[in-house]
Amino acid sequence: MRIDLNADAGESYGVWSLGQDQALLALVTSVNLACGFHAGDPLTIQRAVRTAKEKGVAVGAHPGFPDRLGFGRRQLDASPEEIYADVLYQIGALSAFVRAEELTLHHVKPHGALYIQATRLKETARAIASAVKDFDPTLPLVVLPNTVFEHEAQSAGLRTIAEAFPERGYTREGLLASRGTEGAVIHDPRLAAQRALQMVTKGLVESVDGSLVAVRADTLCIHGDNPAALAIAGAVREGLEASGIEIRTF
């Protein structure tokens, strides 16, 4: 049993510093990098790229929304052609600093209130599916499970590839829980690995209100944004090793 471990990160933007990128990066296998929308800049971007190389890490784009003030984590009024359009911005802005290293775009996964509203919108869906066939019909795109965001990917063709988080809270119809809701964001290391094995190895997760729900995952998730971030990253990969099961980019 193998499973892909990735992370969430370049979303520093300037002097203002945002995770820790070194240390994260050497724990996991695959990394979502701020396209420059809702963090990260030119500079940032190079850096990070630069590290996932250093690390032997997957690098994959983060498109969010345009919303740097809210880190792309407000819902924005935006319309289906914006949407294809700052997507596929944003995919070609980070494959110009991944082919300046000499390395390959690895997949694509949208960050924040753009992901959680193409899990719920087909338009939205269909958009972002669309921006990334058209840039590179090969590129795998990572989407929650069980979801309008992976039915509309897989009719365009794209390989989807599953995603957990098991430092999310989950509602008991396998969505994420709104930021803000109790038990939405895990901060205890030692529970998140728990749920991280329960994830691989039952398919299960326990929701927000202590129902199981099902879950299917290629890949688990780790927010370099969260404060415990490093922590959680290591006792996750520490128990799934422990378990016997293999930390490998999908």
The other form holds:
Protein chains: 4
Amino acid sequence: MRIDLNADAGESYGVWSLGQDQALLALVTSVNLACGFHAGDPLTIQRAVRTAKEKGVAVGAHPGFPDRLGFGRRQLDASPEEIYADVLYQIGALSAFVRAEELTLHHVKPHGALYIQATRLKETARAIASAVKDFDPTLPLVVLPNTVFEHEAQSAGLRTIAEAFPERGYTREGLLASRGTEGAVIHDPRLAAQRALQMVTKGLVESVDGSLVAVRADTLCIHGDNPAALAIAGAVREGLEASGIEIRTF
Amino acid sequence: MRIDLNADAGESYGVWSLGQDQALLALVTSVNLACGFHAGDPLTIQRAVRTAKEKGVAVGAHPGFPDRLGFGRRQLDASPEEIYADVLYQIGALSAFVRAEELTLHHVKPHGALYIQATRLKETARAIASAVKDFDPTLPLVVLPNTVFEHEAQSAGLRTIAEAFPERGYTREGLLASRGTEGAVIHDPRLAAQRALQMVTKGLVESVDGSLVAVRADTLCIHGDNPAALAIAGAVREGLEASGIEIRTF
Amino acid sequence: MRIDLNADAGESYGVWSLGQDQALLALVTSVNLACGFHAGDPLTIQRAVRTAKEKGVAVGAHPGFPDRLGFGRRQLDASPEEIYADVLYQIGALSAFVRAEELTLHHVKPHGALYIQATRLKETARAIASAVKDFDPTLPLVVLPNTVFEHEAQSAGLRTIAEAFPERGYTREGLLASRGTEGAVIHDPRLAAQRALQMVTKGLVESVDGSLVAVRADTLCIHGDNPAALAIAGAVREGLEASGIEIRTF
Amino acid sequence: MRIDLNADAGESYGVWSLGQDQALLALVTSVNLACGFHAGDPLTIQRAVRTAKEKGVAVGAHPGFPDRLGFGRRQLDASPEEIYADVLYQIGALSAFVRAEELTLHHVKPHGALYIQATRLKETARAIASAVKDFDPTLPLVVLPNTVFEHEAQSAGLRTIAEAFPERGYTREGLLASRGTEGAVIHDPRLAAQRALQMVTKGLVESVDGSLVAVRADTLCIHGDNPAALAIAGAVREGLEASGIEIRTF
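Now that the form predicted alone has been shown, please provide the structure of the form predicted together with a further copy of the same chain.
Full assembly next; the chain just shown is listed first.
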């Protein structure tokens, strides 16, 4: 049994620092780097790729909406053509730094509102999948399982990586509970570690109303903006390893 | 005998249209596409790459300073590290569209104030050359001959393409006359065509004070923002072809 | 009987020119100037304010979403707090140029997706109205009548200016027909002029399904991006004046 | 005897936090707020104006070059016309928040590379002074004394506020020692406090080569990006008060 742990990084901008890339990248096996639209800038990307290289972490692109002020978290009514072109641009920009550091781009995972939109709108999912495919048809795309996003990515012939969230609450339908509702974010590292273990070994998670729901996970996401991010990442990793699960990227 | 004709394109932005890409790309053999920093945006880049593909024109990256409001024409005191990262980012972004259209990136030519700075500051020239080399050491770099830019690009092991300007005045030192001085811009298509022919066949150009100065040219640049751009491009091309010069990209 | 004619202007950006400000401002009595978020930049604003001054046209602020690439036409899920602050910022920026030219800011009219959102979402309407009120409680706000936008603006104690669109189709409910549906945009200047006259003199317009619906109009909007904009503005103005309607700002 | 203490604030951007506004504004008497070009955004400005109001600190505008990525610290070859319009725009935007909070805009102080350029280039100094004057001829402009900046501001009829820097080294010519040279930045709060006292009471400062040079000071600047900023601000304030100097804004 094995699992990947992923986190977002490279989210600083110019003089503005954000996140704890050095510490977080010591704990995960793959990283999603902001590409300059919602966060990141050329020098930040270079630095983040180098940090990932030092830590031996696989580097993925983390394209977002062109909304730096909103950190890519605000829904934007972009057309599928715009989304295709925005995603392709960002993957290309990031991949240049990956190439300059003699690494290989490992995967793509959309950010924030773009990711959420892709789980709901077929056209958005398809536009993202087309951009990835046109850049490199062998590049895996990280998706929320059982959504139109997964379906469209697979229809495009892409390899999909199913993602689960040990520190996020799930509804009884197996979807993420909305931020702001009770139990939507888990702050206790021990609880997150238990949920991670249950996700990986049993394919199950306890929902916000107490029922058990099925989850598929090729990778577990650790959010860097959770104040307990490092403690959670550490506890999740330790708990999995203690149970003999191999922590390795897909 | 042969020569390349190059022009800038893809300089629109969102709803704002600029240039006459369709008509200009029918006359030149290589094109420098804005990469989104001083001009261009993802959809504009996609459209421009497709236009170049239709016309059979070789596609190069045209990175500039991150100054959209100033169209990349204002000197910016960026550090060599920032310039390296900015250029690498832009080449990568543009190359994704080139790849998606199943073309190959053909060359790099910096834009505006970045180009001029590279002809004057060794550190700028070196930063640009390093970015090109780290992206792809076989990628040619278009330079102003007999400058630190050419020297640094060659020291980095890059293939350089010497550029001359049939519609621009030259000083007796063989440098471009400053815009705004007399004779700095040539508007007469016939005169531009004569100068182009002299540049290619004799390696000479008449300077603003009447003396003949040596120029080396692997490519001739046609500025799209000259109101007579299309007439000049047509006259230059016709004049060269009538003299048996082959118009073909490097 | 009197009516105001309004148009958008100042929509250029840097080297990118857009619109026909000189010609359009000779025909209308009030103008909505882009404030730098969806279009416009400091020099463009200065130039547009001066053009309005020359033509004797009343200057209003035209704040939009911070989405230059999308020209403020894409819905953005901004919070009411963000909308309040974005609108206040833009009104302030524009008003500085109005003040420097010794004019008085005359009104505010939101742009594009922000305007449409204000007609549908109470929170958006209220945020805009609060920003206008906190800047200057005597500043009129241009609204679509019979919407939450008008209602919230009036609840805030603002003077509202009801707007009608002679060149746009109306549904039988008295709302604007969606762009892209049949009859949504009127290109015939004579027809636009007839509709304008009917709006002003009878408070009626023929809807896309042929029924007559009531409209209230203190100002008629002429879109500059209609290819026939100048012809329409001219015909509307002439038709109204021929019927003895005074064309004067509110 | 009295003196003003000023600091920069409102330098966050979107999710990216910068500076220690709450603590710093408890120690100074006037504050220079970023206006959205090099730092700051509408919500950040609103928050900073409110913090200043709570602390009873006088609010000034801190316009900078349109270079967020470089935090306005990179020289940019903008024309005087562009600088005039950029400064006017920023003052207007900031003043809208000042007005909405029922305060009065107190002064203008340019930021970073724009400030430095104004001390060296007459055209830049004049453009800034014109923008301030056209916005409000009674608005004081903070300047480096004995420079073209002070001279041009006074020629425009503006009230100028001479600024000195207790935590920065001075050359024997009375100019600021370049960052990066020895003694250019002072980190010891006690030393900064002694220098502040000498500046205010004697109009003198010890230069980097040990000689005493004359300085004029209506306000002392405390940089928030000095890691010891709070300790320095506290020590300077305490030292001045202990010597009976009144700390009050101009």
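Definition used throughout: the rigid core is the maximal C-alpha set that superposes within 1.5 Å between two forms. Numbering follows the first chain given and starts at 1. These numbers come from a predicted model, not from an experiment.
**Core superposition between these two forms, C-alpha change of residue 178 at least 2 Å** = Passes the 2 Å threshold, so yes.
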